[in-house]
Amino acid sequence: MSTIRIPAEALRSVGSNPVITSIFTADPSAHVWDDGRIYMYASHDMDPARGCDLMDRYHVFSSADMVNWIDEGEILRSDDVAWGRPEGGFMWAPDAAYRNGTYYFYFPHPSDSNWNDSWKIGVATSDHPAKGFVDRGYIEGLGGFAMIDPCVFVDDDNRAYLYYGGGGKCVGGELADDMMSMKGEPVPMETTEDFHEAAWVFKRNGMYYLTYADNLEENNRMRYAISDNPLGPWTYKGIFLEPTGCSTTHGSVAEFKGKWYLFYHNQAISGQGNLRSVCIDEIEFNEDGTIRTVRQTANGLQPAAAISAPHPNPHRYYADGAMTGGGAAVSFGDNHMPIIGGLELEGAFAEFGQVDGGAAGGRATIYVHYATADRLAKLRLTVNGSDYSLLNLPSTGSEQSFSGCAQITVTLRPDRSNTVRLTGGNGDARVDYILVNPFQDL
């Protein structure tokens, strides 16, 4: 487990929705484990977007109080998947689950570069939540055209169903002991609907609920049925979120400290449908059991919890290296002060070197501080040459305002070895320094 806490300037007593702003996540994938922290693992939209078919590298997300959320890294992209398909991309909306002392992460992903038509769903296992996760294959027999979205549920009793589909049809059974194979053949879920894809399962006093999108051209919603027991049959129950200005919906449902939540996407950082955000909302429930129309937010939630306490001493860094980009002065103060020039010419960067990853290396998670009056630029970020993402940074009112955080984890060679650096031609981004917190990993 990872005991990584988040520093002080980066902490906030407030939520907002989108909650995870400095990439673009979608499709979130919410369980709370042992540790009581809560889990979210999300698919990535790169960017820049040229459709579902870029989507990789999964990240995971954690909280203790629903409102801080912490980048744990990446834990899977296609080039760690033998059987996939050759061209990558495609990784498309997981889940996760945790049974007899062993995580295990599913996803959508085709085999053949003819993807509709060889969609498998795929399986990765760890001892840890968000590290060390290794690809062990698919699951025989599942898969098909268009039928991807996998839900892991485990009951009470300590069984585990797997639900999945797209296209209209949406399919569940029970996994056997390993949580790789199936107890017999999957069997339809009848009564969801105008079914389009995204199924969810979970269980609240006593009865399942099962959560979808529906067909609404370009712009879908959120339907349910329920029934007591995990496979149906299902009664249909109606609608509880309504469109959330995105061409796609999909969503997840947990309980967390006596409350439930709805984790969903929308557009609300890019204005594309294919740079997703994810936010949540809380979700009531009637005192019959079914569920209130949720009410989308931009204003998030309260801490579900103390806020956590700051890491003692990360460490700050200030540009050691930069160069210009066709005329645009990256420049300097004498204490190194902020980053007064721009970064909004390509080729203008500026560098951090001597980075420490601790005696170890691993995972570390860097906090840049920006000012930008853009509504939205970007900074790419490479650590070690290796090209990391296109970070986002929201408006922060004024070029001198360096009141900005955008934080991404990545891995870290040991001790003062690393570098990082950030590549403008994106908007005009202000860097005033970086935080680099590495993980104290058990």
Second form
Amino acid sequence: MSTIRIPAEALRSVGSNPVITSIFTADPSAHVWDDGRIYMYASHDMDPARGCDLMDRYHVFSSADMVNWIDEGEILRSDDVAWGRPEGGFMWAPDAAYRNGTYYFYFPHPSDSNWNDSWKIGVATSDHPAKGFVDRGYIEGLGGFAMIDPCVFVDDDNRAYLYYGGGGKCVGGELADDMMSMKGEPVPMETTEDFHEAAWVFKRNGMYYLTYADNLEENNRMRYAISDNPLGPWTYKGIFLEPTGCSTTHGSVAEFKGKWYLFYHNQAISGQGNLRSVCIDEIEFNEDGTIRTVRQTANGLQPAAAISAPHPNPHRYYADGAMTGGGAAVSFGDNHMPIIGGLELEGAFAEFGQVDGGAAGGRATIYVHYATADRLAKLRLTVNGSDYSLLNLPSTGSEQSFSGCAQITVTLRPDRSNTVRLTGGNGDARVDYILVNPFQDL
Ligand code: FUB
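Mind pulling up the form predicted in complex with beta-L-arabinofuranose next to the form predicted alone we just looked at?
Up next: the whole complex, starting with the chain shown before.
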């Protein structure tokens, strides 16, 4: 597990939606694991997008209070999948499960260039919830239709069930003890109405719930059905999430510290249906267990637990060359416009050398403090020559207001052997400083 301390500048006392803003994420699957944190396994809309073709590089996010979410970093990309489609991409909606000391990561991915006819449900495993996942192949013997959107539900008796499906058909079945094969043939999930995709199963007060996306054109909603058996038959109960403004919808439901939450996505940041952003809102139940329509908020949540104390001493590297903490050498690209304390992104770059990755190296969160008057500026980050996602810099209102903080978790080498480079991606923004916060991995 990790000891995670957030720098004061990035620590928030109330939430807002979307909750993940620095990169585009969709299809969140949320789970509370034994360390008491809530983890969100999301798919990653690569920017710029080409439909959903280029989706890749799954990131995991975790929180202790539902308001402050840490990017735990990338856990799997198509290049890591030995049996996968040669061209990569198509890393669609995933899920994760924990059983008997192992974390299982389930992801839909085609095995062939002919992607639509070769979907498989891949499995990667780790002994840690957010790093170290290794591809173990795919679940054999499934097929015949769109095998997307796996969901794995582990019941109170430790029996595990896999659900999946798209294109109107949903099936489910019990997983064998290895969590990578089925005990028998999956069976259709009967009496769900207007099923499209995005199956999710959870249990509350002894009742099983199957939630899913429906087929409303260009405006999918979320519906649900209930049962007293994990494999149905199901009784259809209605719509509980109206359109989010995005053509797809996809959600998961989890309980955290006594309250229930819906994790879903919209396109509020990008305005584009293939550059989506994860949101969280409370989900409420009536006395009889039926679900009330979820209120989609922009304000997000109140903390579910006390906000932890800020990190006392993150490494800080200033874009104007000043330095504290790690002590960085900063150089600017030729096109740098000398604006005090800042970097103008158009055609410019700033390079931070001697960035400290800690004694062992490994995961570190980079926080970029910026100002931009643009609605959505973007910045490209490379670390030791490796390209990370374009970082979103939503508007701070003006070029003088350095209230923006974009974050992403990367992999650093030990000690001061790292180079972090920021280049213009889109629009104008100014960068004041970056904070580098190595994880204290145990
Ligand atoms: O994110 C790619 C696909 O879009 C998912 O697999 C579907 O559920 C929909 O969200």
